[in-house]
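The chain below stands alone, shown as structure tokens; this is the form predicted alone.
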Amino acid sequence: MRSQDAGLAEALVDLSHHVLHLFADAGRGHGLSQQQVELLCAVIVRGAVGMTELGRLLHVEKPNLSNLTDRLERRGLVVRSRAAHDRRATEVTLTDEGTAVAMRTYRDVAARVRTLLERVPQAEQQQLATVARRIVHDEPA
């Protein structure tokens, strides 16, 4: 690996950790753990999500995922139901309150990131956005 590639990789890892901390901070403001915020965000992006897929997305073992989901369900933020396509499978969906909390948390994080970006010239922000989309969505150069 070339040294400039290592520098970029390290910078991206640092940035991802920083954004995760922003999510954790914003979540705490809504009485949520980082894992709870991650679960809400995973569900809001995908709609109904099966428990198996949710475990893969969050890198959480089944017993821990069940406990995490139980806590959010008790707060009225998610509901579990049988999947229409497979009655043996369970899906998680957000309640109206869960959607509202997830969106408030997302908006909080986006506002914090925008504040950080105020230090970066607009042209560089556009370049970074293009590169980030290319990396995340595997778009061609």
Second form
Protein chains: 2
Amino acid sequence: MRSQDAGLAEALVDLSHHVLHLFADAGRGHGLSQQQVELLCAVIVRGAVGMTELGRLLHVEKPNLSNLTDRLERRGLVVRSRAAHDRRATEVTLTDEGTAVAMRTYRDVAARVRTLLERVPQAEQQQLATVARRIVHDEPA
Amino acid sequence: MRSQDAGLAEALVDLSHHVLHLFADAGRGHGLSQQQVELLCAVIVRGAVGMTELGRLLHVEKPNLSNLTDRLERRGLVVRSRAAHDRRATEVTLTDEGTAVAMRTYRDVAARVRTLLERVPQAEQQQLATVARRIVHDEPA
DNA sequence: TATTGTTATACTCTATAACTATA
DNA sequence: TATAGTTATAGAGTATAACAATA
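For the form predicted in complex with the DNA instead of the form predicted alone, what are the coordinates?
Below: every chain and molecule of the assembly, starting with the one above.
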């Protein structure tokens, strides 16, 4: 690894830790883990979400997502239901309590994101989003 | 959260997952977890490292770092020693086997970093490093 | 008294393989 | 045969509180 790569790599790794810890920190007050917060935020933004899409969004394998969903269902925050169009598929939705918890947590996450980004000027934020998407192949070069 | 913030936030979260999974993927072939790879890489780059600095680098709390170090020590990859200047402090160093494993893993990580960044032009990489450091407060605005 | 690190506990997350049900 | 999801299992990571030793 060239030394300039190493510098960028270290900065990226540090940034990644900060970004994901933001979910953990937001969840702590509500007794939620990082992954639980990520799942709740994904569902509140999208409405009903299938397990496959959740796994892709959260970067979690199927069996682990099943367990993650189990724990949230046991706590009464989400429910599973069979999808109408494909009876193999499961859709995850929020309960009333889950919605309330997810809203509070989502606002907490959003506030922390704003704090994290407040040192970065608008123009650079736009560039950052573009580069980030390019790196994860969501966007063409 | 404004919708433009949300777009950036999602891109950042996705990027963060990719970056940290890179360590997990590099470790899989060697039976090492993400955190184990991160620790080995930190030690190979720095030589002997104290527990406090390791905790800061890996974003891991003290008790968890103790456990992480225990598992690597049990596998014969690292050893602990008392620091000369402060007899409370512990320093972590690599064994011969640990050095060999860490070198291979480090090269694997480096290769994956290059792949991850190959779509990003040099100039943008430099900007990215600057913005990343600014976000985590390592660098003034 | 503050700091460095460990131990103890209870819970959550992870990877892998094997399984069921639907397509 | 392939896909969506679950179950089982063993190991690893996590947060918190309480502790020992050194500064």
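Numbering follows the first chain given and starts at 1. Small disclaimer: the values here were computed from a predicted structure and weren't measured. Whichever C-alpha set is largest while still superposing within 1.5 Å between the two forms counts as the rigid core.
Superposing the two forms on their core, we find that the Cα atom of Asp14 is displaced by 6.1 Å between these two forms.
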